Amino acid sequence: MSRDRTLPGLAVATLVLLGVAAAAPGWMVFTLVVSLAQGLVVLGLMVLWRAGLMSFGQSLYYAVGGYTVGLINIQFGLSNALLLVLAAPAVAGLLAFLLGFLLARYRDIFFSMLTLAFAMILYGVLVKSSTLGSTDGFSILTPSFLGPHPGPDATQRLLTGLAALIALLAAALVHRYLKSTAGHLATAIRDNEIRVEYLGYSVHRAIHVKYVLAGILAGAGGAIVAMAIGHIDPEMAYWTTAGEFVFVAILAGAGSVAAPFLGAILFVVLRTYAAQYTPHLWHMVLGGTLLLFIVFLPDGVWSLFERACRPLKRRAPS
């Protein structure tokens, strides 16, 4: 067998991202931090997807992460980015743990629709809540980094560096989880749950763990986006936001923990340029791109890397 070079590759990619965050123009830095945040959400979707499940409601935890940052800002006046990016996934993970007792019992379209239903319930609550800004949302404090508030440009660059390190840690932990016995159960659960139960493993518990992990990652992504934009609103919980995450998951594929981040970068770039050059047709451009990927590249863009690496794997020493 060839050596697994995923973790060294992630480390090199993180160093490249840190260099980009330090030297790239402001618009590229902002695009990168949003892409990394979306990649975290899609990384959680990939964990569920490998078990044959697809959540249409990850915007629920994405919004919970963002609003956790906002509420901590308002209630306690805290703006430390490190504390906020730890608190948001904790709250999102707790909510996922509670809802997981119900959702772990459902499969296929029922699981997908239930996740979407919970996301839309949160959206309705946020829209009707004047305390939380209703449809307009509210602005949050500029994040600080173990000291005084830096300037706007420095804040974005520091936040991008923080997002890159969080993405590296999350990808490494998920990669290790997928290589474990619990991670390998995903394929068995997708193929035949009864056989998994006969082997002595609890399918409900395994899916519950995967759902909580996906919720934690989505909460972290929502926190990063909230700090990057400086504003939160109910659109974070809307179904179109969840649809974007599913779009990226299909675009990226589930072949590697690096795929969600690559897919997120491609999606943000595609959406940005499509909106700039075809402002009235950019939805059609995104839909056409998704259609082409489903027909001609069903395993996602990461499958191109896998095909390119096959000759190298054959020549690698065992």
Contents of the next structure:
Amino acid sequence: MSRDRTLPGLAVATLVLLGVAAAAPGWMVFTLVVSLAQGLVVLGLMVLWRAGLMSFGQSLYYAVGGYTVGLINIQFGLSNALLLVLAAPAVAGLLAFLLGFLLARYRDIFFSMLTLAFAMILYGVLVKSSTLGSTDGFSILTPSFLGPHPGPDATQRLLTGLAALIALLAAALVHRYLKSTAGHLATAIRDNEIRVEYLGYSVHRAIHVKYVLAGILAGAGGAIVAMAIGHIDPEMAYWTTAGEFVFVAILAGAGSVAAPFLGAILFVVLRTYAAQYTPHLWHMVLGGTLLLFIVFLPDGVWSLFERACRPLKRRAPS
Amino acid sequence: MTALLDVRDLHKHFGALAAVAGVSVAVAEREVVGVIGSNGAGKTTFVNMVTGYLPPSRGTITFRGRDITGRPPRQVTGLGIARSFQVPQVFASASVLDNLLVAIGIAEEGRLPIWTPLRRRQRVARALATLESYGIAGYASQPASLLPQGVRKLLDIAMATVRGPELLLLDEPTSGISVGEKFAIMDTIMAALRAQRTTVLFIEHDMEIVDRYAERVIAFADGVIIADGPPQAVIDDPEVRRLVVGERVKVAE
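Based on the form predicted alone presented above, generate the structure block for the form predicted in complex with the partner chain.
All chains and molecules follow, beginning with the one already shown.
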């Protein structure tokens, strides 16, 4: 069995990200924090995807995460970033736990469309809620950290550093989960649900846990992006937002817990440059990229990484 | 002798068809029971009801004095009844070792097995020992989808037995296996099960297998039991000869 280098790899990557958060230009820091938020959502999608399930409605929990931050701002006047980034996934996870009782009974396209339906219901509610700013949404308080406000630039850098640490924690925990019996049940469920039940485990429960995990991660992503942008609106729940997450999941591949973050960074960079250099054609550039990935790199950008590492392993003495 | 499994007046109707029409049978601890019957006689439906895959239309199933009628497979499994399948049910894209590790992981851990790594050293050792006892340790790293039929059958049975079930129901353990291999494979299965002191009920069409391994034989026809007793007596029963085994079958001594 080859040695697992995921955790040391994640630790090194986090150090690099912390360096970027501290020293890189402002636009790059902003790109990074948005990518990390998106990567968290896609990490959750990956957990579901491994069991053969794809959520077209992860924007539901992304929006719940963002609006939880906004509502705590309004109701309690609290803006502590650490508190908000813990509260949002808790609320999102609770909602996922409740909806999971229904969703765990569905598979394939029915699962996907039901997740989409729930996201669109939330979108509808948000658009109609004038107290929540309707289609315009509302502004988020500048996040605070322990101590006095450090100013806008330092706030963004601190938030990005926090996002990097949360991404590390999430990736490490999900990695541990994927190596556990429940993690391996993903393949088992995709292959043969009857056998899982006859081994004495509830397939519903296994899927329910995965769904809650994905909801928690999407809630954390929504909270981070809300604080980074300083504004939330119903677009967060819209199906195009959910579509982006699926896009990134395909771009990234499901090979490693690091893949979603790599995919998200690639996506945000691609979209930024496509919009800058081809302002009228950027949708086409994104669509074309997705097409190329599906045809030539069906296991995502992570498979390139794996391919690059393989010769090293082969050369190593056994 | 107290009955381990006690089935009373079991019925299963699919629309107008009565697949099982009033079966009552008791199985004692450590018995090895062969179940015979032509296709459509109700054997697999009976096993499906005992293991919770199908709810009975009528009747009761008691296991160790406890009513388990209509409980789902995972609860029935938890109570100590396991089964194998006529078409082996394995995780095709996982390796043989991982198939068994998942089975052991579920058996060893509780409701939320989300923390302990699946491939713990002592668990891998246990899985390899189990594969060894079924004579298929050499296939450990192969994906289950590439296995020969006989090996896949053995893996299916090995997975069913990791909880140390008290009662194991085998659905046609030698179907799809070549004539040359069938005794060797049954010897392997029965030796492993004897070591675990498991009560066994196996469905089988091959009368040589039934005669060689069963202590008691139950013959099904049209959803009812038409004979129940020692193998030779049941196989020689005129009704069983007419409906199940055929007139000219002579089991080699």
